[in-house]
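Take a look at this single chain, the form predicted on its own, given in structure tokens.
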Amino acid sequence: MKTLNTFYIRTYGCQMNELDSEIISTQLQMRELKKVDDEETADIIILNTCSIRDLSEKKVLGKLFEYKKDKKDKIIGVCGCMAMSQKETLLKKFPHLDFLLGTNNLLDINKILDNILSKKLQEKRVDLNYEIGLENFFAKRENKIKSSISIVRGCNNFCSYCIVPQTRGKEVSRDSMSIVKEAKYLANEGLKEITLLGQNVNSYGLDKPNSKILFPDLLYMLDKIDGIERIRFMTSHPKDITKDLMLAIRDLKKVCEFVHFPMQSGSNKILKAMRRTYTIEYYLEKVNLLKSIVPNVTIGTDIIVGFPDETDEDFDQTYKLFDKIKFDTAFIFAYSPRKNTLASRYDDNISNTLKQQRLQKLLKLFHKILEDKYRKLIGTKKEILVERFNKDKKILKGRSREFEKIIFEGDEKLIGSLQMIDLESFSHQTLIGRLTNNKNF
């Protein structure tokens, strides 16, 4: 039987994927395997994948073709969303691939390896149902300053362009006491910031009719934990955001004043085709209410341009609304059809050239909005959580409560602490400052 000593994990996609990789990594380390940073020295290669965008899938497929030419004596596996969305084809297309591990079967990694070693057969575990015990497995975190906690897995929204319901299953809210227990575990490990994760954190608890704990209630529970300095969350679906949540952001000391609140499009026609279940009027109502309750809140968004049948008028509505709201953070993408989604049946009738023109136009607007905002911030102060040095070990990096990226010169001992920074300039999407002399902020 082959002896396994080392493993390599490459993660594609979102923070949820990164957390899943840490869950897998922790189990392998409990098996006394060593994590390595390059494929060449690894006995096991794991690609933890994302299916949200076409580019991520192409990168993974490219890697699998590469391994086909030179696998050597390695065990190769695909985890994550591609393991779910392409579970019928991957093992057939790549006979050198040893296993598929789905998003709900993460605790099966060692069983899979044992079976591969003993039976020398391909393994596949890709259940849509949430695995018992997963919510009580606390992964060892690589980042010792901040990390994520999954509070709800899966999604019930079925947006027409999105593959997530097919790759992560239906929404399942995690037990609140398990979440609190993990947050306390991270606090005891010295972490200062947690980000609560879910495809739609606002729907936390709604899948349990008898539950008395909804998302705002969970925030109040977590705010009491000693050691945790900051609490973030993402992502928020407009249909479920409530006034109670907005009040929690305002009133709770540790909850940061930043809400990732995807709009996707400024056209009601396109929103309907996307199956987003809200109108722009409703979205604006929520944004205005949030800004009135939390005046210093910053808002992030996701935008898809070039969705099927998006006219110049539809895009113009998106452009004008983006300019009106003046988003502080934005992830803007050109539409690409995802296999097995409702939108994949639509005629992808917007040319790539036009998609890119619209993408660049919106990006240009976003950069102008940021420049205007950052100019106004010069001469003010921001509290940041100092996270790490840059590559040359001279400049420290961190983020404000409102999620702005800030850099400054400082000593290594500041990493992991909250510091006040005088803002002096900016470059692109980064604010530049110096350590405030007055420590009594």
The other form holds:
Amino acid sequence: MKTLNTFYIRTYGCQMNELDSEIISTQLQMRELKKVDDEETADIIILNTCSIRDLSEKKVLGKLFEYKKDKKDKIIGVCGCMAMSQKETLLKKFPHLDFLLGTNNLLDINKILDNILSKKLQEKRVDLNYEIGLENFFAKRENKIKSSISIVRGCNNFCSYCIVPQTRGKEVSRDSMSIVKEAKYLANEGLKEITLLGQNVNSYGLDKPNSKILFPDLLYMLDKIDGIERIRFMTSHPKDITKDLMLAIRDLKKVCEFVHFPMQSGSNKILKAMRRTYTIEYYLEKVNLLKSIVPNVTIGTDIIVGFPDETDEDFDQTYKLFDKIKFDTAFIFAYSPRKNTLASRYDDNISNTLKQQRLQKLLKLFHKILEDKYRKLIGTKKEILVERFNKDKKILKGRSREFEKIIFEGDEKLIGSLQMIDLESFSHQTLIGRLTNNKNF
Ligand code: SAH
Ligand code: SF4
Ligand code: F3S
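Mind sharing the form predicted together with ligand SAH? What's above is the form predicted on its own.
Time for the whole complex; same chain goes first.
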């Protein structure tokens, strides 16, 4: 095999995967490999994959078939959630695949490459247990304005539809000092915004009975770090969102007023079948408490439509609640049965057509809610962190503390700074404005 000089990495799925790709890339760069944007010229191709829905896996399988026809002398590897969910079959199904690297073995990438180079056999590291070294490995970030930090890996919740507990293993909270150290490292690199990641950030610390540091405590520690201007977090499971967290959002200057807090369904019958462990009454209580403590808070949700046995009535409840809560961001998915989950034993009895109809109906409602909200925002001001240029290099883009996307015309030197924007109009899901002249905000 020729010497390795370059690698290409493609990331599917969530922010956790984006971060994991940076952990892998950093290690490859430590062995002097250069990252390239074009798979054709790369000596190593890595797909960091997602298993959350059938379509997520199909995209990757399509790629793997493509490489089968035209592998040349490249090394090809699959990382991420599919390396876990299909660990028994992928290497057999695709003999041209060189390795599988699971979500808990990210630090083994170089050992794997060495083994492939010396033994020329397929390699696989797919442990269900969290690799302790990950705790203290800080990836080099490509984005110099904002990035994420993983604070809890894995998930113990076993919602009946979800494959994540199988692909990421048990919940493990990272040591708080190591998180603070990583945040300081990012501040030192000039980053302004961090997003704390976990499948359920509210359960931070609960897996360590002797730890006194829970999620709100961690926010207090991070809020003190000079250089970091904004702190976000996701995802918050409704079952253990606490009043202390809401007070921390209210009281801490850097913690942004946006909570991604998935409802999943508006029907208690469906929530029970999903094993979400809360009722709609409980969910609404939390939403109301949050809004009373943090009046300007925005709330994001995920919704699954077409879960087994979801009747028109169940869907109608979701629709009405969606309209009542007026979610500010929403990801709406059609239910997709996943292997070895509890729900995969239920009959997937809602047709694809009906799933799509329900999805479109909710999406339409969501867009109407956004338009109504944006109309009211015109004439007001919002502070944004300026992130980057649009493709044409004329329009700058950023987000408000409440996570609204805002664009305006401005100079490159504003990138990375906080700016006040007068909101003038909107298009689709983006607010359009101009720099506020008065700098004394
Ligand atoms: N830990 C997060 C969610 C991570 S997965 C939480 O509990 O909120 C992101 C979203 O994908 C979920 O919120 C859910 O809405 C969706 N999802 C998960 N499994 C799915 C499935 N089998 N079919 C359709 N959507 C699914
Ligand atoms: Fe999946 Fe539920 Fe865990 Fe979220 S909380 S990752 S939906 S099992
Ligand atoms: Fe993320 Fe997909 Fe895995 S959403 S946790 S990459 S299954």
